[in-house]
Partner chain sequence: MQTNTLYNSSATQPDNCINIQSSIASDDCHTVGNTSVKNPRMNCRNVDVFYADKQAINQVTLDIGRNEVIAMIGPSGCGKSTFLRCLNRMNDTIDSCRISGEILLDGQNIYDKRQDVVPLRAQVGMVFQKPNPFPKSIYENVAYGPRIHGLTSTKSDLDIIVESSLNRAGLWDEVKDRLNQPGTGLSGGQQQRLCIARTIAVGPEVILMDEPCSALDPIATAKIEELIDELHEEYTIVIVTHSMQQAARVSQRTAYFHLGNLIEVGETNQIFSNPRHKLTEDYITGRFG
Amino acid sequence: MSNKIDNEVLSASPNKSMQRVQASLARRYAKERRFRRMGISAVITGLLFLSLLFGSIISNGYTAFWQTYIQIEVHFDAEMLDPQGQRSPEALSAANYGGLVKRSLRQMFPQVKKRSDKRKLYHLVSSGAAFQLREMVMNNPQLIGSTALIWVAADDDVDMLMKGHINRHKPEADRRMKDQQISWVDELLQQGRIEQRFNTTFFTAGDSREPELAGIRGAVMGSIFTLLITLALSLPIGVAAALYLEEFAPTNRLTDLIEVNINNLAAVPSIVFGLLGLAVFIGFFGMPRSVPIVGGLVLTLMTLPTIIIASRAALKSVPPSIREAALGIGASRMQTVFHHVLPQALPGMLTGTIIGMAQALGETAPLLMIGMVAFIVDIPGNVMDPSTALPVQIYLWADSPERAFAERTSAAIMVLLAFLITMNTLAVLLRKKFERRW
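Just the chain, alone, in the form predicted on its own, possible?
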């Protein structure tokens, strides 16, 4: 009888163990499924927020690539432009071109008599129209005495009205444009004197206090000069430092301290490098403010740790057998490094350098500290000319109250993102093209 009970207990025990194992497996599989769902949810949430960000930027900024123009009939009156008839560049440059624009507008709307109404009428056209006429006359003095139909940029308020950013159905006190100005715009529309064109000024002009005249060329050129200085300094210094630390430096406390400091510098906030540049390059060496060469020096300090770390990782990825084979056939240590190891690690170094340059391109805080936040109208021609950078230009426009600057802020962000995406894509392509799996 006891043997029968023992057999039943033994036969029941494996069944219970199997049930416990199966229950444990079911719980683990359920946890794995929950973890996968959480991961997928996190990825989808991130993509949704990214899409929302990009969608907001694009929806606010794409209209900046189009500008409203008004056609006016201008008589280049010789009495106003060159009463002496000398046609000298000095006289033509100082002529009253703004008066020509105002007279053209008065002739287009002869019913406008009051001085206050005339001021409203003049505000339909950008102040840059006078500069456009001056440039035309300076390039071709034969225009004096003739009459021509000319398309000039509309004022930013007219531009915002045409793009739907000003609601004409709101009460007059709640919008920037008056009812009388809107009626003039409607009349010009009926006459076919208003149209929208691609905004080339946005890409060819420097900064301006008038939104319709503001462009990003000055900021882009400043960023290019700054990045050229950064690349010329950070790439050779970073690669040389990585080569020495990885291939030639002895392992001791000094090199360990250097490695720790390099890793720590990669995590230092960028504004600290701006303060360092302000104190050293401007305060101690007396270099000028707001110039790309100082910005390049500051960004070099900031990107060096990133390039050194990436270059060392690329050198570590080269198998020891490459070094051993080169040394085995009689190559020196220098020949082994520069003829065999460095060519294999160069793609990884270039990838790290491009990522470092992309990081430098998007930096604003260090450039603010060295004065590249100044209002610069002229396009810089070299690394010693005062300039700003594209991220700083975005910062300046974002602080402006005009609605037209808000649209240009988003458009400049789109251009900056295009540069960053291009640089990161180039880094990925280089890595995939030259990467070797050992």
The other form holds:
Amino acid sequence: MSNKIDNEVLSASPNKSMQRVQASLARRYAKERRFRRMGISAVITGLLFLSLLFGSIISNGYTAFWQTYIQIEVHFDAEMLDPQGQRSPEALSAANYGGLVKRSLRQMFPQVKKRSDKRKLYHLVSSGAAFQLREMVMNNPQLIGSTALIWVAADDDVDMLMKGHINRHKPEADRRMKDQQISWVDELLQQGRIEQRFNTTFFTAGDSREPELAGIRGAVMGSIFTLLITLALSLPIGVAAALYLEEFAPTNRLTDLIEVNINNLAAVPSIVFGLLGLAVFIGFFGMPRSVPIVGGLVLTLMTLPTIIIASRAALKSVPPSIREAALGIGASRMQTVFHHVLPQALPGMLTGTIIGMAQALGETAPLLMIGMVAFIVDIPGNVMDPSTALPVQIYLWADSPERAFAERTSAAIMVLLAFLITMNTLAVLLRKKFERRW
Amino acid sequence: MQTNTLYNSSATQPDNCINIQSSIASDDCHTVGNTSVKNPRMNCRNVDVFYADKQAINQVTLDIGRNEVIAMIGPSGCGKSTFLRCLNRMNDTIDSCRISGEILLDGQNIYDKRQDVVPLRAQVGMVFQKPNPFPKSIYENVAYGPRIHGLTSTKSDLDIIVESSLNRAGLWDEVKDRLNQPGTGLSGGQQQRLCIARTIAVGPEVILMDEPCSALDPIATAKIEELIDELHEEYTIVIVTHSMQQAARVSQRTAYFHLGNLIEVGETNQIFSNPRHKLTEDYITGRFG
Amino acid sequence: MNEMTEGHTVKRFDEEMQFLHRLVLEIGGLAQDQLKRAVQTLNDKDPATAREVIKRDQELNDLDIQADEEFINLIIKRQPMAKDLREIITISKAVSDLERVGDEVRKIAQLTIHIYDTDRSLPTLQILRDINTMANFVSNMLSASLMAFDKLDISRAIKVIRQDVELEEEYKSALRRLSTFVMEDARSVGHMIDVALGLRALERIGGHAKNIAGYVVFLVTSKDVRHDSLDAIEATLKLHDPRS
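Provide the structure of the form predicted together with its partner chain, given the form predicted on its own shown above.
What follows is the whole complex; the chain from before opens it.
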């Protein structure tokens, strides 16, 4: 039957089949156009969401890069700082700088008498102002007895008010800044004693309970140490494993099993690696909690499958003719792999590694399990110092109720994204560089 | 119709040979023609090759003479390339491949446990179907073999080897001014000659060529054929080719493979003018299938 | 047609080979017909028809040229190997032999014209008798060799080769008989030379028939036997006989 139909179609005169083709052309082109439109709209939707994401993060976060400062006049009263006149560092460091700041504020607003009002007044400047003064005195004890105009960081509520995040028209009870405080701020503003400056604290300080004192340096250093550990372990191990599996291992049940398990490992939720790290590295080996070395080990476990799979794909893409060529003139297997196959596969391997690293950089869950979620003020100096990591820092700040932490969260996300984009760009550049060699 | 007058009585038997499995133990598949030569470079005795359970080569016995070009022809999947790759143990890289029988190079069994494949492959070089220069410079391509085998100790010795190899491959004049440029930038025919230069740089005795011209245009092919003609004064060349004209042009002896059997071997002139086996005749006159 | 020309994967190759094969038979048929008619003109004392025969030789020449073109085209297109190559070479040689047969036939027709289109006295019929018998013999040889070619029949081909030996004997004795005629009557010497040339032409035709038979042996056995002795040929043949 079908033969008959075929014959009919075949026996149709060329003219007739041309007519049929013409008739179906419009439909075919319409289909093609529809398909193309669908593709374009998918891309546009994706871009739209992406720009929405970036837009909201940037619009929320860009203000975090500025910080409000208040100028106060401080008299470094020798009576108050060093009643004994010893000028010893111990005495100086233990002195009451907070009182110094408070006195300055009282002098600036002498009309404030009530105790509760005074407390409100003290809230205008950050608690960090006292530390700032101490540092100045510690560095230069000659300051004692003199009077200076000093810019100190404003409290986060003042900062928010200045940035317009606190609505003056709301009922007084609903806002964190009371009418009285707002009037003081306005007064200071008129005197030119309030200013917005670039927020260097954000990049140089560790975490803090006070938003205006909180920075990401600690988290960045923690992330860098963690990633260094991860890179140092996962790149050689991953590449070696891939090389062995792809070039040397015989194909048998065992290697099949290993291959399947590596693929499975890549799909294991990252928190499971965290639990594993907790149990093995901290529980069994007794390593300290919250340290980058444990974080690096855990992230190594998580990144290894990615690197192995990417490296194997890179090795597979090296044409077998190169291997044959090398073997054919009597190169040993090792020589073949290291002289010819590896150099060809390296760009792909590096790309895979950097993508794995980027993944590790953004990973939170396993780090939570091994305690890198702790509140750590000090900036870690080596891989054994307790620290946190950028995504964990973001997670912590996102949890904080203060409005000022919300913008710092976004700012931290921007920093993280900047790192990710840099790494991906590096991956692309490396690949291009290696591929262009020939 | 007096078909029978055409062939001797053995010609009616090849039908039995087509089923390899049934013929393993039988003597039906005697190769037609003289498989031995005087003072051979390589002797293959009853070579069987299996890929897993599938037999790819069945009881092939063949001598390869000194300074001769021997061509292997046959339809696709007839085992000629497999057999060629047995001669320098390139099949070792395939896990499922099993070989029995013996292959001697200058009287030494190359499948002996004591035989190291690395020096073997230096003795029996190989040129592949697709030109496959390393993604390195022309100089490095040729110098690589001598370097890994430690054939030279000084740079100037290496330079001499590179120049003479390129010279013998007929490529020196074309590339002497750009030795540091990548080998992959050459034309297909030049790349293949570079591969030949790379092979002869390690000083082999036998050169295996697996369809060396199938990716080349006729002019490049002619240059390779001319090269083969020159090289066979120094080397033994075993060439697998799909082009019967090429086999006729370059070789002194020709072997015809069919479904893993060596059907016929003989002087090239005899094979192409008066093959004795019906399968050979059908293949070379284009009556296959 | 036969296994020499059939069975190629490229069907067009079969057709071209068969066309050439038929072309040989066609040329052979034409040559045979020419031979028969030329001899007939001698018997009929018909110089007019003899002229026609001579004219018709042009057809044979044209076919020869056509065949040559076909060989070249076929070799260019197909690059024949082994038995295809032998078939082509056999056909090519057979065609040129047949063309020469045509030339020899022209000589016989010329003989008719010489004898009957002049005012010379006519020869006795006795002189011409040998021409007739030899023409018959040669014509049989020619058709046998063509048959052998068509059917790839070695035994028939061998028979033609053997007949050529007989023909040689026949030719020699005919020449001896002619010389006795000359001795009897010296005036007939002019005719005698003409007739001798005719006999010589017939002997040459027989030779060409033998060549064609030799090509058939070469085609089938790939042994060139044209210059071998009969015994050697038969030895070769035995090698190829399935019953031996």
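Because the structure is a prediction, the values reported are computed rather than measured. In this text, the rigid core denotes the largest set of C-alpha atoms whose superposition between the two forms falls within 1.5 Å. Positions refer to the first chain, counted from 1.
Asker: Please check if residue 62 moves between these two forms, taking a CA shift of 2 Å or more relative to the superposed core as movement.
Answerer: It does not reach a 2 Å shift.
Asker: Is the C-alpha displacement of residue 30 equal to or greater than 2 Å between these two forms once the rigid core has been superposed?
Answerer: Where the cores coincide, residue 30 still shows a C-alpha shift between these two forms that is 2 Å or more.
Asker: If the two forms are fitted on the core, does residue 21 show a Cα displacement reaching 2 angstroms between these two forms?
Answerer: Moves: yes, 2 Å or greater.
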